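This document opens with one chain alone, in structure tokens, the form predicted alone.
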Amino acid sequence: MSNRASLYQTRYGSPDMAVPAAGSPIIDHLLAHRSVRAYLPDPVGDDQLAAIVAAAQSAASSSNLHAWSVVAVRDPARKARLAELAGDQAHIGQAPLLLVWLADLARLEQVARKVGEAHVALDYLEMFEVGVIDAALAAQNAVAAAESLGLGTVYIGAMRNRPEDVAAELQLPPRVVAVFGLCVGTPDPAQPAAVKPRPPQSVVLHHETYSLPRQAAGLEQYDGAMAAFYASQGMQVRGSWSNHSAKRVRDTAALSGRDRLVAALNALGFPLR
């Protein structure tokens, strides 16, 4: 089996996955992505950080507004406090670097004031979405860059569990909010991370028009692939991927405090009209 075929089969959790004729080293690199939650204590140097941020800034930005920022956190005490705010995830403290990605409209307000313009549009949901999307695009570039340097990463969505407290810890001004974190560090070879399967393309790829019924077979196949993954990793997950996912959307308790996100955003300077 070729390395490329192995990458595709591992990514989709299926030995029958057909390998497209089109390919490149960049696609191979992306296919090998995995979430890393165990790190060596080796620091992430300033040169590495600068290269990662340069890659992040090379992502597309809506209307060239650059409505995002990132806070690099290395201080162990601050990481520990942020870990507690994010559900006590141990890998946040273990990783030598935590990048907290921000939707940042404060800079645009400052720019508007500097040139004597109003900034009414910043109060609307669209501009908040621009900040979130820009931050996500930048972060994904950063992940690819970090992995190309031999580093591992994992996203931390739980930075949204207690947004006001995270904002206070990072001294964020109004109109700036943490949308997610990203642990970065050298993966611990003693605790290797596995590639988690993705659904068949028939689930996410639609041609011309969208269809829910056409996804059914692919979702059933994905339940099987994830069951095999859970077993291979010794994960005690009850039921299928479908059962697990349904529990994550069943009630507000599953949101881990994020059910009050609109109120938190309002308090942090985002009216969301």
The other form holds:
There are 2 protein chains.
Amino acid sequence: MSNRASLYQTRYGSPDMAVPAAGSPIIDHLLAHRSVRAYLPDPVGDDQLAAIVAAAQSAASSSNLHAWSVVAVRDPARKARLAELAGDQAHIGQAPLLLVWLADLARLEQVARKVGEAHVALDYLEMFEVGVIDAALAAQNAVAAAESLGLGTVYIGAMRNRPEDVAAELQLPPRVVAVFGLCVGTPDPAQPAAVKPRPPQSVVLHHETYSLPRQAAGLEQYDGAMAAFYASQGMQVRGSWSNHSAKRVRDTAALSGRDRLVAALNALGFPLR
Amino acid sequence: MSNRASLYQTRYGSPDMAVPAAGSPIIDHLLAHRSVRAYLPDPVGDDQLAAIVAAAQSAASSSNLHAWSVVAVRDPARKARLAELAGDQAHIGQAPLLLVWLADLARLEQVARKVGEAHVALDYLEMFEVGVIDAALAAQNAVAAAESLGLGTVYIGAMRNRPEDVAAELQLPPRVVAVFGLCVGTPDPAQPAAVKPRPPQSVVLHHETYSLPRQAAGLEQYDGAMAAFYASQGMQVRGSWSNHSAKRVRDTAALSGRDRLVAALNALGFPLR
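Return one more block: the form predicted together with another copy of the chain, after the form predicted alone shown previously.
Then the entire complex follows, led off by the chain already shown.
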């Protein structure tokens, strides 16, 4: 079996995955992504960080507005406090570097004030969404860049659990909010991370128009692939991926405090009109 | 000058840009990104699309929920209608493939119904944000993958100008909405795209805590880099990057209809609680 066939089979958790004729070393690299939750203490140097941020900035930005920023947190005490705000995830404290990606409309307000313009649009949900998209595009380039330097990463969505406390810790001004965190560090070879299977392409890829019914067979297949994955990892997961996912959207308790995101954003200078 | 030094200098529009000691072929590839707005008619094949979507799916997904989908539009008539909905951008009609990236909570509702759970969390802004982030991470991997196959891309934020009309065109059910479009095709060598400079890292990268005042010098520098870029491209831009950006956030008219995004999302099944 070729290396590329193996990458596809692992990515989809499917022994009979068809491998497309098109490919490249960069696609192979992206296919091999895995989230890393165990790190060695080796620091991530400023040179590595500069290359990672250059890659992040190379992503597209809506209307070239650059409505994002990133805070690099290495101070162990600050990382520990942020870990506590983000559901006590041990790998935040363990990773030598935590990048907190921000939707940033404060810079645009400053630019508008400098040139004597109003900045009414900053109050709208659209501009918050622009900030979120810009931050996510940049972060995903950072992930590919970090992995190419031999580093591992994991996104921390729980950085949205307590937005005002995170903002206070990072001294964010109004109109700036954390979108997610990203742990970065050298993966601990004693605790290797696995590639988590994805649903068949028939679930996410549509041609010309969208269809829910066409996804059903692929979702059945995915429950099977994830059951095999849970077993191979010795994970004690009750029920299928469908059961597990449904529990994540069942009620407001599943949102870990994020059911008050609107109020938090309003308090942080995002009226979301 | 090494190729890497040239990549950094072009990316930052700065003749004296320091090149980090860390680097990789993948980072070099990301640094060379440019948005392409002129395409040859050559089709993007299903094999290329399958490799691009595999790369997209390999991005992280919040809680492994896969709250996104993508519609591949190749039908010229449908592309023309979507171009009209997205500010009449000629390159949408010209590119052989338009990918419309979707925040998709309908699949999760279906999964919850299948296993007999409620799905209260889907009504919250947090879950909309999850869908936007998931779609953006996937799309950015797709961009890197497409470029590695010799294709060019450009994001289409204007796919949010008229969300209900786009949803009708793509037959989206409630709880699914377009986040942005992405044109994909072979770049027209007769109209080569330029790498657009980015602000110095001091503007977007913060250490330990965020600061607006520390960005001021970098922003001045960026106005200079963009003025040189406008001149080199023969672009008739009135005023500096700061002037241009301020105009983009000055008033609701600058939002091209997206000032009613909340109402549109509400109508499309996102209560945004």
